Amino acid sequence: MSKKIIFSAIQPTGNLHIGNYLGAVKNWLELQKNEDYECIFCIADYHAMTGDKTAQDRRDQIILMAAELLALGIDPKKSTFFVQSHVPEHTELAWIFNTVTPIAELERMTQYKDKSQKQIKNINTGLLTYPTLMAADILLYHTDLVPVGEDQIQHVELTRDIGRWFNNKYAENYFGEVKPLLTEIPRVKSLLEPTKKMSKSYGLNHVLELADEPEVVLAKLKKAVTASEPGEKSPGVENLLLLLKNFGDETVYNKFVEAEKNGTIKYGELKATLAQIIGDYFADFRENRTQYLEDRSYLATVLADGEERASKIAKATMKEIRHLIGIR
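Structure please, single chain, the form predicted on its own?
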């Protein structure tokens, strides 16, 4: 039986934080161990261009993302690992998809609405057509499964629709039905505003970066909000317990949960314990990250090999598509 193809991508936006790890990368590491899957992982640098970074920032962040993903355990021998812009067929197919996708479908996308509100001075066309490039990323490799959480299903559904629209216009059944591979993603919140998602856009003190040294982790956790409205559970404490559940020992986690229930919890102890656990958990990562960043030639070799493997598939797909749509 042939392996199921899995595709997933992440934007290069600086240091990875714990929300990124629990929300995506931890799952990637498990998926690449599964012999039933052929994993394709991509650094989505073209998607990142909808923001306001400079060219040099973008170069640095691509290198940083490659180093961090490898340091976490992405294995280029087990998975195809490459940079999106290194395979130009992504953008070629995205343009073709633009011509079959109704603009009304793009305008209703939640991500377009959210990002337009966040960067009101830079509402560029890329924010609107982002989903057609994402569909190209996925369908270029005839992907079977896309690992997502519940909040990302809309993009997979639109990808499936775009594949159908292409099929209806040019070739019935060319693209298969892409399915979401639903994963339980912990909803990690900001340390300082625990009603909001953990995001660097709010500031570095809102996030725990994987590269943070233990003393930095502790300093940030000391500032983490634990207060709550009278008679209500503290979202800040729930967030810290969520992190403890994902990184700590079950016995330690249960101890603090029980203390929180009976009102004997000591927040200083919780924060110090969590800081120690997180610092230890990512100790190897920090060491590996430093080594990869110092060895740029190795990073270049890995990404070139990944580009070659991805390009082989992408070129074959685009050769067929060009014939189907009547060009070349």
The other form holds:
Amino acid sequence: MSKKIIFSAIQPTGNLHIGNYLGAVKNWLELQKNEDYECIFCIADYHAMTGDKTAQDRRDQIILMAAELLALGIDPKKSTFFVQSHVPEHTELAWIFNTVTPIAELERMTQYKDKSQKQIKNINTGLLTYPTLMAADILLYHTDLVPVGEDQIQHVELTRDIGRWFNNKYAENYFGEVKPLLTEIPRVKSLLEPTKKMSKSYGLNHVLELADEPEVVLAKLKKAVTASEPGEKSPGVENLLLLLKNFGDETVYNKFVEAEKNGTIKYGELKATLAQIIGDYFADFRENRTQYLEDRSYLATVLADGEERASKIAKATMKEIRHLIGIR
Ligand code: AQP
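Switch from the form predicted on its own, shown above, to the form predicted in complex with ligand AQP and output its structure.
First the chain shown before, then all remaining chains and molecules of the complex.
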């Protein structure tokens, strides 16, 4: 039986946060251990260009993202790990997908609407066509499964539609039916506005970064929104308990859940416990991250090797597609 293809990408727009980790990257680490899957992971630098960063920010953040993913355990021997712009077939296919995708389908995407509100002075065309580039990333490798957080389900579903539109126009069954793959916690909430997803663009106090030192984790958690009365239903408390469930042991988690039910929970204690657990959990990561960041030539070698492996597949796919659409 041939292996199932896994593809997922992440934008180099700053440090990884706990939302990225629990929603997506944790799954990447599990999947790459499984022999049934062929994993391809990508640093989506072209996608990140839809934001407001400078060229120097971009240069630094690509390196930073590579170092952070390796520090978490992405293994370039097991997974193909590369930078999107190093494989130009991504943008070539994105253009072709632009020509089969109705504008109205792009205009109804939640991320496009959200980002247009967040960056009101920079509503560029890339924000609108972001999903056609994402569809190209995914379909270039004839992907079966895309491990992402809940916020990206809509884009993966649109990818499936784009594949179908292409098939209807040029070649029946050329692209298969791609599916999203979620973790147990597909949507981590913001610390300060827990009705929204945890997201860097709301501000750094909304997110716990994996690189945060323990005292920073504690300071951010102290500010996290909970309930006005102990035991009152609150999305903020629910979010903190979910984090405790994931990072802590079962006894500690059960103790706080019980206390929440009977109204004796002390939020200060919950936050201090959680800060300690998260700080400890990422201690090795912080150390590895520093080491990788000091070894730029190793990072460059890993990414060049990934580029070579991804390019082989991408070039073969584009050769077929150019033929199918009649330009070669
Ligand atoms: N809060 C979240 N909960 C679960 N999963 C999440 N992801 C992002 N936030 C959460 C998942 O992380 C992967 C990488 O996503 P990305 O490259 O789009 O990162 P991001 O969305 O840019 O992260 P931010 O902080 O939300 O950035 P801004 O604020 O710039 O938009 C994806 O699989 C995503 O689902």
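Residue numbers count along the first chain shown, from 1. Everything numeric here is computed off the predicted structure, so don't read it as measured data. For clarity, a rigid core is taken as the largest C-alpha set superposing within 1.5 Å between two forms.
Q: So that I can tell if residue 88 moves, could you say whether its C-alpha shifts by at least 2 Å between the two forms after the core superposition?
A: No, residue 88 moves less than 2 Å.
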